[in-house]
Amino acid sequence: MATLVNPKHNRIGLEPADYKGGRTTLCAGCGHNAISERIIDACYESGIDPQRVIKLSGIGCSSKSPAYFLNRAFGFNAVHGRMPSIATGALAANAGMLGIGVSGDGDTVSIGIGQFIHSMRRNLPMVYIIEDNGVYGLTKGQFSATADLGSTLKTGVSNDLPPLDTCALAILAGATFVARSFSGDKRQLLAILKAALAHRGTAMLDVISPCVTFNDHEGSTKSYKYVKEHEEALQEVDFIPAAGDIQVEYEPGTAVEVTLHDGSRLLLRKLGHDFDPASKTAALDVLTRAHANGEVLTGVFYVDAAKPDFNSLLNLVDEPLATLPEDRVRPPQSVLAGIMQELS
């Protein structure tokens, strides 16, 4: 009799297949698919229970991505630019859940910029991923608000408006974990995603994700070729989970270690930058200089593991609010009587 070989399992006993989603319908070679694959890898390696995840999205090519990972998770596809509001309500009512929001540069920085800013300042306990390709892929490739000044469309039209930097906006607004990566950089993106999943608060990841149909040509600053030639990593990123081996080796004085709320550690090795990820000023400075030099700077820009998240500020319980009995959510008659007495 043949002996069955047990498939590989993670620390909670699940297989890689338990983290997959449906078959993609995006264009072949789309960077969004690479991001979905890294989310699958990060959740599997981190031992995330898919049934404790809420997947959220808005409108655009990016909004389709949640269908391609964690098919056991809960999901909600919101209207254009309104994903942060749905995320706020869902995560406040279900404080024990992990939110993974996937948005696009148009969904977030154009129609949804007001909602984006307020979700950052609330410090919601969620991973907010922007799949950033600089164009509106579903409406034939017009420039989005993250398109760089002077970049061109396939038609030859040049962009004459300055871009909005989602990382700078997130830092200024109050996000407590801000990073940028490239969909083609598997190692860096995976490490950043695993650290983001361990962070308690808003982890905002801007991922340059080239649109192979409308924005992968000569003249685009978000094409695969341009990003590969102009990418400059701020640091090497390593993630050491609390449940794993915490023995690491690196040259003394060349790394910065950040301890996250659950005991996991984010290890940032310097690559020619004297940079402090705990400083908002330093983060904004390197982003500004990178723009001036035409560089696509990637890495972890800012981390604050001490700031309380939105649910902690509201003193919310871990149980879903919809399951709480009336005596825990409704003040008794004596409370109303006391208020009326005070006002009489």
Given for the second form:
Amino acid sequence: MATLVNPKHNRIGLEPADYKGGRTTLCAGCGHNAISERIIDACYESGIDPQRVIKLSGIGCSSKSPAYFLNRAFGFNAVHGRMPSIATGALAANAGMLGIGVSGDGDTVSIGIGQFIHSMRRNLPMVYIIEDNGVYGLTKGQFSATADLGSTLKTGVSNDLPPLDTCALAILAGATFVARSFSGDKRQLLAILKAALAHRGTAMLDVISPCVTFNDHEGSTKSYKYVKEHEEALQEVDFIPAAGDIQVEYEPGTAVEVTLHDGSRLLLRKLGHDFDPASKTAALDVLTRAHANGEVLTGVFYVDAAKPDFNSLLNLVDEPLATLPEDRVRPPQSVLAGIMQELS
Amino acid sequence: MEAVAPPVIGELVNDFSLQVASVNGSGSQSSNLVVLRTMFQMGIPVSGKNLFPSNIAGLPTWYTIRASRRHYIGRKQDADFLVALNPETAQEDVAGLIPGAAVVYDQPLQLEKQRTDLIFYPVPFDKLVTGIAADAKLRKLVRTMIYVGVLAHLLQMDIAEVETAVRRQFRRKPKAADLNWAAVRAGLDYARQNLVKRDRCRLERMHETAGQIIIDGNTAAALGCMFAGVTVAAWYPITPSSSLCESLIDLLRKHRIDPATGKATFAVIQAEDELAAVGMVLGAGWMGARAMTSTSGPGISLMAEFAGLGYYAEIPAVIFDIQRVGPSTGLPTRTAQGDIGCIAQLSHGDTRHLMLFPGSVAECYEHAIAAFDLAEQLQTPVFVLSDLDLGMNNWISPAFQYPARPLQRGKVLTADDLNRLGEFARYRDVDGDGIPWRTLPGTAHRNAAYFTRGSGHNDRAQYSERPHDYAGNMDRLRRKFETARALVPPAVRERAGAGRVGVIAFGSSHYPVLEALDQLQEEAGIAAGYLRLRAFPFGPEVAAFVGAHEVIFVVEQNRDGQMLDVLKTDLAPEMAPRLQPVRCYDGLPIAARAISREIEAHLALLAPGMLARNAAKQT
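Please show me the structure of the same protein in the form predicted together with the partner chain, now that we have looked at it in the form predicted alone.
Full complex below, order starting with the chain above.
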């Protein structure tokens, strides 16, 4: 784990208060609040300047959460499912900013699946978090496209369609850091978030985040109880920041106890150290097997640090495009004269 | 413009329309452009219009070239000269001609049997082309160029100018230039030896194109974007707008790569759809970039939700709509002005959008520059409504002027400003003009950040459901729209007029309207005033014009009189009855004759006395 030199200040001299957000208006006990807290912790511990962060979201409960962390970062609450396009334009306009996108399973996997896939394909340099509860919370409890086959709503309606696996989709589409965690798994989520913040390219995190109001009951496969009983961590993720360079370290082990936010403890079985997060096929294989076994597999499935991100492909000048001065964006009169000559 | 001597009776000197009927993908476009360029080089005002199918190859296409000594560069309703190269449509093409028209055609088609009131010039294209190239593939490519030589003889083109135009057309392929020139020569020699001139069309050197250029509106708009300092362009291909962004890409690669580093001062992103394209533009505009996209009707429909966000969250964006025929897929390769009503209030809730209406290729360029300034000054999406006729067809124009004014970046607060002010509220109307101040993401100040949202917000950009916050914000947005009236390009009084009749038009209707006004003056003695709209919201000059005329014809290329409706919502209610619609919506570029005929018919019903008086004055 990262050790802090001074618990009151991080390495850029900011206090935890500098990373706070507004007061949450989500339900008490909502998994999303825990994720916001981990984002605050991860940014603080990583020494990220909140003024260099843009936090973006779509529409839904999850998408409200950027208001609850990093008040000093610019926020953009876009339209439903279209956060990736806002992020794409914003990050092209100022490639020096750090993008953190927060979406939900409804926002990403239904209405926004096109933009999701294409942002992964572009390897857009940002952290893309899906707060995944398998249900439309803000419209009071309809199935989303990540709801498991056979899960039931409070009203007793059963889901007849299989879920889409965002991690598998992200890997296939071209994301270069793909992980799944659980909102109640403080330590793993923090470590994955810190690694994601350091990654250059799309870091896609699907965070199972049970809905305490509409999807935390018997019959829901995204309830606290279900996840606790079925979560299987792929590996213990530790995160060691080094000077200018950050690595993810995978420590194989036998068993680990994880304390969930509600105080209960979960014994996670871990896979052996033969798992290779550099292999797409291995990642898809473990994900497919987990589905077959009814397990929620967590951990970092895939990392490719070598693939160029989208902004590198754009071959942009070093300065932000947004604020280039006039003499660098308006060609001189001689250029127009030359073009007019050609057309005459 | 120099004084124009009246033509010999019956002869059409520099005043006719030539139609070339061919198959798309057959290479006829090069031949058409050579004819167009030749006339241009001969100093004759000319325009070229391509009527093409929504298809890549093998379907009928018509290219119309109009020479006009009087600078009428709109479409002429009837062709005076036909080049019939497409066996599929030849009979129909000939059947549609006015008596006395001439036809150059492929001899085996035997079109001369079809009508007795036309002048026929048979040309054995296949026989002539065999002498030019041995390779069948090459023969196919240069076959249509033969018609250029035939026309050069019949229309009395300057042969040296024809050769210049051919060599220019193939300036990067000298071998192709030689081959094509040989084809022109073959046509010319054949015509000289075999065809006796009997038709009325003839060209004569003028001096009306000095200092002029030939360009299409999409390329012109792309030039405008580049000189406006665009930094982010996101687009999704759609006819007829694709060539705008494609031209822009070429221009930016040529002129906007930093010579010191070899890196780009721009980002062009081909999006996955129009929703993403406009989302990228808004993201970039929010960040402070000059961002644009270009689309057509179906794309506008898709962009509706984001347009509302841009309006409500107050984000600069420039959106070109190269209008085509709707609704739905409509006619993708035909022209219309059918998106005005939709865009004026694009998206749900109370929205009002700025629209610019370029009326020429020069204005495609100028309005592009203005659009970026307006978008940042007013912090809102600005729509530039061009159309297929303006965007994809070739127009002559005076050379474009370098922008006189520096970039207008609008109200942006820096970290220093924030230190000085001590307080920042994103949506507060501190200046009373409805335009708030903004900060750009990345501004190094602890008070710089704010939360942009499409949900209800107070003046500090905080989420709010309070009635007062909501209504106050909407009222301020309305004030901002009022401020826009003085900032947008004002309407232009193109013709003073001398009576009670006025005409309002805009966009690609402009040149046909000028011609129609001459027709009304010369044929019916009606000296109508003409106001050309260039933007919405309208300035006070629009209400003044309407107030000064008893009947105002609003000319537009849609079925429902969309601009007329927008005018009605903006003018005092008692003004509305003065407005009369003149609508053309067959997908073809609007023609002067259709306008003048409809105005005369209206006047005969509305004010028969006025027509009679004018007729009496004439005689």
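Under this definition, the rigid core comprises the largest set of C-alpha atoms superposing within 1.5 Å between the forms. Just so we're clear, the structure is a prediction, and the values are computed from it rather than from any experiment. Residue numbers count along the first chain shown, from 1.
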item	value
Core-aligned CA displacement of Thr25 at least 2 Å between these two forms	no
Core-aligned CA displacement of Pro331 at least 2 Å between these two forms	yes
